[in-house]
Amino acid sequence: MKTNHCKIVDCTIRDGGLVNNWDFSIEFVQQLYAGLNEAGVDYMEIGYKNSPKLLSGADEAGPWRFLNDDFLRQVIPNKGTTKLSALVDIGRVDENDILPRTESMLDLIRVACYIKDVDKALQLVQTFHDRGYETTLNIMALSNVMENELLEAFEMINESVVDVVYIVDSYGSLDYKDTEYLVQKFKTHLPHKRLGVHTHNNMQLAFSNTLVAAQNGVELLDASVYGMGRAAGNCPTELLVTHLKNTHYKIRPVLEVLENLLIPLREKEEWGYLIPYMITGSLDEHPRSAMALRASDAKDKVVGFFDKLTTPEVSFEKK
């Protein structure tokens, strides 16, 4: 039987850090890496490689928000077959902080941007490529991108050295038809580029959309253990590990880290499918308003929240 073409990129620490401000212990990350490595997961995204001097509130975040290579060598002294990935954002990374791959623990650097910054992102991609890294371009909020903007971006991407281009459902608003449409569009206009997908679970469709992408030839599949990620979270790693056919993956090591690490953490932190996130997903909006609601005393007042988001008249309280 044909070997499955897909590779899993586990984003538990990077995207999950948006839930708890990257407050993971070293032991947590070590155990997670060991479990993912034993399970045969291809990549672990161990955090962001952004620069603290370029982002406010850096002192309050855990070390996985601003990865340091010396720190990483202490965390994972014995690297297995699971490769390490980090994400950078346009305007938040100092390229001088990125060592050559031969001197770094990282294998893959992913550059996230909005459509207007694809040119800047590809300049960073070129820099990281020249330093020996595997690279991806993650175009965020695709559901809000105009057709002409996407076509212009495709022209630049085709001329670039980027290895993988990501379809990102930032707001968890896409369904299987949207996913299939975008994958086919990317394949048509980027015939020589590999593709990846990153989904959010606002509409309970993260797993489904990821499978649709995989069935249509997308190679890199983002996921996180127990779905841990910003707001409604991501496609669960354990579902991909147990569902994808003709792979080398093992489910038991993932269940072990889920039981030992993620279930206890879920009792303290909140993520996953919740009605406010469903509402923002259905309206194709960023979940920040729903996150604010869940952090307030009115966290379950979903009717008023819906009315506020869908009422065209906007009023502001006078001081």
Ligand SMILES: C[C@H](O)CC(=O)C(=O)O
The other form holds:
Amino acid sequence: MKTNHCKIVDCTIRDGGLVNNWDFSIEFVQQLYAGLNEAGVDYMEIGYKNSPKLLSGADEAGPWRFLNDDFLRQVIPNKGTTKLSALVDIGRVDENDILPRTESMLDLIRVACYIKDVDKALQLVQTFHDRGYETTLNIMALSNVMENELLEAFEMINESVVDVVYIVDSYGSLDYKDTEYLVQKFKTHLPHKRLGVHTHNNMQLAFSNTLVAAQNGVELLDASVYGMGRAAGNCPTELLVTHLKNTHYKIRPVLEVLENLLIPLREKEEWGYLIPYMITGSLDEHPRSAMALRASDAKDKVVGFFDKLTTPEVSFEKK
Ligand SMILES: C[C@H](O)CC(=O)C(=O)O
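Got the form predicted on its own; any chance of the form predicted together with this ligand too?
Expanding to the full complex; the earlier chain stays at the top.
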């Protein structure tokens, strides 16, 4: 039987941390890792490897915001077959904090950037590659990128050592046609690179777009349990685990994690498909305005919110 070419990268802690400021207990992360490992999920992104020296708000955030290698060894004393990944952002990571892979629990380092910073991101990729890690380049907000910028980026990427290049739908505004178009463009211009996809569920399309990408040859599929991720969240891990054919995945351990960890957490924290996120997704915008609305007393005033975002005149409230 033909085996499926796809691999799942579970981002529950990293992207979900944007919902609760990475306030996950050690037991939560250990149980999640054990469940994903039993389920056969290929990678778990256990947080960010940015430097607290380069970012404000470090004191309030949980430890998954600024991963430390000694801490990680204590959290996962018995690593299984699920590999560990960390994300870094341009300008927020201190290269000196990244140990050689042989001395680290991490297997994969993913570098996130906007299109204008692809050159800087590829320099970091080279450093991490030289230290022995698998690497990805995650180009965020691709729905806002001009063709000429993309073509310029492809030239640099082709000359780089990066293993996997990601199509990232940061605003959750792509549909199946857009996804197919982007995947074909990436395949044409990056014939020797493997591809990944990271989707957001603003328009209830995260799962469907991920499947379209997979069907068109994309290998690394980002997801998170119960879709936990910033604003509308991500493609749910449980859906990929149960749906992808010819794989070794098991759904039961993911259901256990859902029942024990994510369903109770969803009672306290909010993420997922909500109308303000649908509005920003459909307008191809960052969800920050919708997140601010949901945190305010006017959280369900979706008509006024829509009017405000779609009116060219800008009015500021008088203090
Ligand atoms: C690089 C990551 O995929 C960043 C992210 O989550 C985004 O939506 O952007």
